[in-house]
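Only one chain is given next, in structure tokens, and it is the form predicted on its own.
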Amino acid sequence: MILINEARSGKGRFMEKVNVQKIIDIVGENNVKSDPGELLVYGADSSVHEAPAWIVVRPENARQVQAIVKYANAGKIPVVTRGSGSGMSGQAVPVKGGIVLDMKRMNRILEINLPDVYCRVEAGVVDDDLNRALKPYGMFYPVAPASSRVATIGGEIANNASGVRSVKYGAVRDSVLGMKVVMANGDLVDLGCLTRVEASGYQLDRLMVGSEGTLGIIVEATLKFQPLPKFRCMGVANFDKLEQAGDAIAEIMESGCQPSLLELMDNVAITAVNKTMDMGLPDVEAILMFEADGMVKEAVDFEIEKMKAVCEKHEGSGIELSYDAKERTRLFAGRKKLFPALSMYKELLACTSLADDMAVPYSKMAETARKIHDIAKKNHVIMTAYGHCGSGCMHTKILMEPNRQDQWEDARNAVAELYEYVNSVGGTTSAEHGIGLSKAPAFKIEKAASLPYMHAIKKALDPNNILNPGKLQDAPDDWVKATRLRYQVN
């Protein structure tokens, strides 16, 4: 047994052992990293969370997967799958140490079948990656995260991912027929099946998705995919009041309209675009973004008119629309550099991703809005509220200064708080980016009922809790304190 590392963890000091040799005769001596700057660098995602690993490994295929859970099952080491760590809640830092697995060497596209509306990828594969490979069979994936770039398909599965096109095209789970998934006993299973229904037991496929991990490890995917819309149209609105472009989400959505897109930016966001990239959006309470898709044009130009008739409703002013590809760039550009543009709102607040993703009904899209800005106020933090309204999905992001230990609670407070009116209007608490670290303290009250049975489930299938150990229902309840939060200055 090799000594890999020493290091410090809310419980204090522990030493581990890792037979690293073992590993490398998996892997191959070029895969496995032990290095204090590499596991520094694997021991955190996008979330404010980092912990030590022990050990980095990036297997090639699905049988090395295999060989190292099965040495890890036999030992009690924990492993935490990892794709390309842009989760924003910390589902890949390991909270418990062990093995870090990375899985961006599994970034083959297998399969593209166009009969039968599928493709067959590796967990490794990149969203964007797909898409550029299914775009000249006039197809795409239309999940689209912000972070596409580098989301790998494992990564958006494990959390249930989605994106702008959520409101029409759903979320991941929404496009998964099915998967291959080494359980933690090391067996390689196939789940799902190649259909568009299926009504055969237990859909232990569906289980796997959004469960962070902590199940099972994903190493295929069989994704359904569409058609390229051969026309869009997108529209701006300008409101001087949050309710009144709230009020126009929850109409439009009660019309019967299909918008493929339905975006909110508030006045703290528009103020950190134009700051950042000198946009000149007008200084108005809320800006709404809403595009229409489609094969007929004809069909197009119905929605589009209908949404732009709800904004003009709502007092709605200012109204741009543009089929124009170019052009509708220029008018999403904001919302898509938005995440970045938020750390430039004002010298020294950092941008941190809390309780960032929530859920709410639609008549309720306008009253969050304002109750973010007003909790906000009596924490003394700033918070943005926007996203993808269309799906019921409020953003935000809270604006602190992270050197200032009071800050992290007025934090906790605002967090805390939040999470309760979420909650009190039946809202959920993750909409897309999952729960991780961040948001398990809220996660436990929303699913108090149900968390006996997520107990049960993860000991059926992993009886030796290796399987990305202490998120989900067994996540610290105190966020503060469950890891080191790197955006600290010690």
Second form
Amino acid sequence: MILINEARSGKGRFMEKVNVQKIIDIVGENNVKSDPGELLVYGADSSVHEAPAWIVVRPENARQVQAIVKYANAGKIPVVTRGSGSGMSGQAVPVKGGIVLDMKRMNRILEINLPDVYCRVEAGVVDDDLNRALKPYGMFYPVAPASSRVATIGGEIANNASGVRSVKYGAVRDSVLGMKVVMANGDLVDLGCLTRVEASGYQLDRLMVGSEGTLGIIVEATLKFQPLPKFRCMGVANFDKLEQAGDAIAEIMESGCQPSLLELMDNVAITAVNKTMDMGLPDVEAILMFEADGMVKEAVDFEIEKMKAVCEKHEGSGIELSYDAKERTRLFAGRKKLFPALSMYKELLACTSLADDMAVPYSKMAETARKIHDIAKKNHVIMTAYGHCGSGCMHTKILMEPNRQDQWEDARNAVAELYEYVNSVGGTTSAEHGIGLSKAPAFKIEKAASLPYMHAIKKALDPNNILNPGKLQDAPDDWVKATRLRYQVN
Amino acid sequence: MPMEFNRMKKWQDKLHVCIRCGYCFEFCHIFKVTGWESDTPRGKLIMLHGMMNGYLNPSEETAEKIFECYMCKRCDAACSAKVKVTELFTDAKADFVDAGFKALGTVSRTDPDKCSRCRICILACKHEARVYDAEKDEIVVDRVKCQSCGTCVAACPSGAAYSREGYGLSQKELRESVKQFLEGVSS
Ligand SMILES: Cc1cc2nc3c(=O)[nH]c(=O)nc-3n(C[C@H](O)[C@H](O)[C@H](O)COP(=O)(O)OP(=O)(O)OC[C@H]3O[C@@H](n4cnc5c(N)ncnc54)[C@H](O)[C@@H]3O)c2cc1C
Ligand code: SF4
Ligand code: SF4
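Output the form predicted together with the partner chain next; the form predicted on its own has already been displayed.
Below is the whole assembly, all chains and molecules, this chain first.
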């Protein structure tokens, strides 16, 4: 029996056919969903975008992924790989419909190799689960995005995720040794190696990092891990002026300190956290959180004291330091839950993931923070400035009334103005959350010179344009109209 | 089936508070067992949002998902956007019932053939979800009030009260899933 599933995009513009029976033959009936409710759920992520999938498929192993991709490639059916859908820019939203490939069932930790200091995991393993498995060996996988409880390793690699510890341990890029990837023609290829160094040839594993599912489907990853530090000390300092905090960040980095975490929260962020979590943080313009870690307490003391001194020099006050794990968690709880908390900032205002993760040079941190607020004011929206400032990453969110059409015009303008500024100071559009749909216009301006080469690479590796089509360099120029917005706009 | 959102409409302007972060995933044991995103609180909120905004037709399938919830409220506690997830689900369930949907989800049931009509379950239920319908001579469960806690199942001396299994909680299913997992690892 051949079942033909006909699914429509939200606007009913196109109708596409997927041979459901063929897919059931590959993954089994229990791993296929095509109910409209399911298609909607798998057509959304943490961004402002939404577009229903045609069918949701859950492979169990690389062979099944290969078979699905071969089938899709033959029929030129889009394949959108999905981890947990925690991406903030619409990367996993099937803007052109197609098969959504849910990787969460491929969640086995295959090997933890202590002598060679690497682990092998399937792509659907959740970051925190990997860390839970490494902990008994005194090791950790250090990328630590705020979303580590939900983000999958495949999703992290595809976005080159980074996080609070990236200032010391780098982004995903720096932890990946190799991977197994299913290419658009269904081939399974082994990329990278088990060693720390690899000199020659096109480093295709690196090419996959940050490719947002457009060049291949990562089914397995080899990652290096780090020894868990014996000592961690966190400090918090309050600043009456945002600029003082910005200057402190630049000086901490310039002075050769090695923070293992350096985070900023501005007043909008502080207010949101106080409101939702009764944290009682001081009502100042900025709070800096800094941390040092290591195996020797004296070395950690040395680093933390140096950072504390810099904060004091820039009039940081109410400085608290703690080695205690519980205390550190308390000090950091607000930052960890900030994004959700922003959603509660004011009734009717939604917290939208827009212009959310630019990076600028350290010396521009303070200016960027101020610029964010100026642009917000001018465009009648509220924006925050916070983020992993130690790695140059400044986060913001746009708080707006999502039901009002004119607010989307405001948001569009604010985003464009902010990225124009970021570009002018040598910053980058996305430090960690990826481009997807909503950041594509700015990305295309920033990368104008290399766009033709990106197009050439995409064409060479995916000639039928089946892998997550319509994203990154191929995304529409107006993000507001790229898909149906996830809000009811009147 | 046409559906009015008499109770749900008060959430219309509040559904966007869920920022779709997915932080609730790991707290929901239904998702932990099935692995489908449509079983997560976020997934269910996306479906409700779609229904209220007119791009998802209410269906028995969607209703079934909404009725599949143990009301453990772990998601309520975990969600730092403080979305009142289970309160929303309760209102949605009532609207589904009013519209005539038959979905049961995890709601407790009673096998009339095994039931001795002793009515112990009515006394045991803390949520006043069970009543005896004299006309039908049957125990009737209020699908909105039932929290799927299973107290009635434990209290019923005749093995008549039951709730749906299939979340991998039975020993047999657990053994099966461990076996599958180990085979997968060694293959
Ligand atoms: C509250 C919150 C906080 C966040 N904080 C951070 C943070 O601190 N740092 C950070 O970097 N990010 C952060 N993110 C963003 C997000 O969690 C990351 O981008 C994460 O890496 C996405 O993982 P995922 O499994 O959810 O991927 P998805 O959202 O499912 O997918 C994202 C992209 O990756 C592709 N992809 C997924 N799996 C594969 C695979 N196996 N092979 C090929 N392509 C694949 C998809 O096609 C898509 O393009 C945050 C998100 C939220 C909601
Ligand atoms: S219900 Fe809460 S925790 Fe779950 S996705 Fe929505 S905001 Fe996040
Ligand atoms: S209350 Fe329902 S949806 Fe929430 S975690 Fe429990 S079972 Fe899952």
